[in-house]
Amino acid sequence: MPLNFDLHAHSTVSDGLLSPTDLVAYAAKQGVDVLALTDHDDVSGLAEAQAAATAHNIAFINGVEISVTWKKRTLHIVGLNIDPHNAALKNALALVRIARDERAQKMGEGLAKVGIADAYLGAKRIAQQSIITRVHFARYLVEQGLVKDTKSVFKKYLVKGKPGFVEHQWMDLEQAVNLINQSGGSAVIAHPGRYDLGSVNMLQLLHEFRGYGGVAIEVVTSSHTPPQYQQFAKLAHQFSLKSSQGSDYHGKGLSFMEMGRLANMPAGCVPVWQDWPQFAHA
């Protein structure tokens, strides 16, 4: 029987509900053979997650979710694999979570034009010791009675044009590719079915991030639909691309699909973890 992998989840390092070990429990709960944890900008959760995994009997791998700035739009890649110790990484993650900080404090002065007060104390709250993101800011105002649950938010208040977004500069993508590279590991698209960006600008994007070394995109994810894990495969299969998957797994409430329960790449998929030699005959 075939391995059953999620290479991409968010634990309370970033903006998930579940702690890293509860994650990991989570996971093993509902048959996940292979573990990634990806928290945006932090790998501050890898040790406590690979303990958790030990205890559970399944595989962890090591990973973060890397913000990039991208024409103008904001794209993430995900390192799989790589070393959280390596320098150049940890230095410039810990410049992305000063950014955030100073991103987030914004974002309150902009809800507070519109009559939210607090909002930026009220997501650190909710934030406790991690970084501060959008979807902190999404429960505080689901938690004050403002809209009926998080997805509103985003469309009321988060997204551009909307008080409490923050056009930002984030880390640009051939950089982000060097570092995840540098710490060993494997760079992988997020996503990309979110991005809206057009054919034209996809293939642009494909052809860069390939020529920067990234090596995968993620296929079969939550926000992709059965037909986009076609027209993904393809575009991998365009540019010789490898193939990733991930439930992009936040919380009961912040999901779109359960952990465990990813349906299998299509045929002809080349996954990203064929390379990786203790899973190369998965």
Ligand code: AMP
Contents of the next structure:
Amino acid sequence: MPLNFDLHAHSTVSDGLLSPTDLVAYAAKQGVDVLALTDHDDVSGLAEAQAAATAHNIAFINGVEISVTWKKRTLHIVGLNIDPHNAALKNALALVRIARDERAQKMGEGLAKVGIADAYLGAKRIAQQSIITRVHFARYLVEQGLVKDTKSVFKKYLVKGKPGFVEHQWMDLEQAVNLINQSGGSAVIAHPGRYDLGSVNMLQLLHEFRGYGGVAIEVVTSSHTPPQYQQFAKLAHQFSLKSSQGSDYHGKGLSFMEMGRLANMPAGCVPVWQDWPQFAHA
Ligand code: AMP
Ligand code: MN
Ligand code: MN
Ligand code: MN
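Condition change, the form predicted on its own to the form predicted together with adenosine monophosphate (AMP):
Expanding to the full complex; the earlier chain stays at the top.
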């Protein structure tokens, strides 16, 4: 049996519902052999997850999902096999989190203008000590009985053009790739099919990303349809990029799929873990 890899998942350190320990236990129960924790803009759950993975006898990959602005769009760059103690990476992510909090306060002001009071404080309470994300705002509005589910909150309040949306400048693509490379990791474009870039911009993104030293794109992810697996497998091949796979699991009700149930990569894909000595032949 080939190893079951899931290289994209979230815990309560960002917008997931399970603690790092519970996430790893769930992954093990679902038959995942190799798990990466990739919280948004934060590496502080990795030590706990690593300890839990050791206890459950599964392999663990240190990861992160960095928010990036490229051509006025938000992209997500996953770093896999990073060193969570790397000072440059940690310092840069700390700055992103400060800006995230300022953005959240502005989101609260936008929502107040349409009569939703205290959304910043409510989202902050739900986030507890973690970073504050749009998911925490969505959970607050659902909790208050204002909207029926988180998906509908995004549609009505949290996407471009809606009252809780705030234009935000995240990290540069080049800086994100550099930080991942400097900390010994592999940079991966997360769920490329989700950005609605158009084919010219997509080709430019892949070209630029590779030029900065990015090595892979997610081909199999819960954000892609099976035809998109084929589409991105082809693009990976065209740009000599490796392929990654991950569920992007956030917890029950926040996820499109369970863990450990990913489709196989299309034939011909070179998996990103081929660069990692311990899995080069997996
Ligand atoms: P943020 O980084 O604060 O902008 O939050 C982004 C997160 O919100 C993503 O990582 C997803 O977990 C979640 N998200 C984005 N769009 C949607 C959507 N349409 N429905 C549900 N969750 C979403
Ligand atoms: Mn998320
Ligand atoms: Mn993402
Ligand atoms: Mn994610």
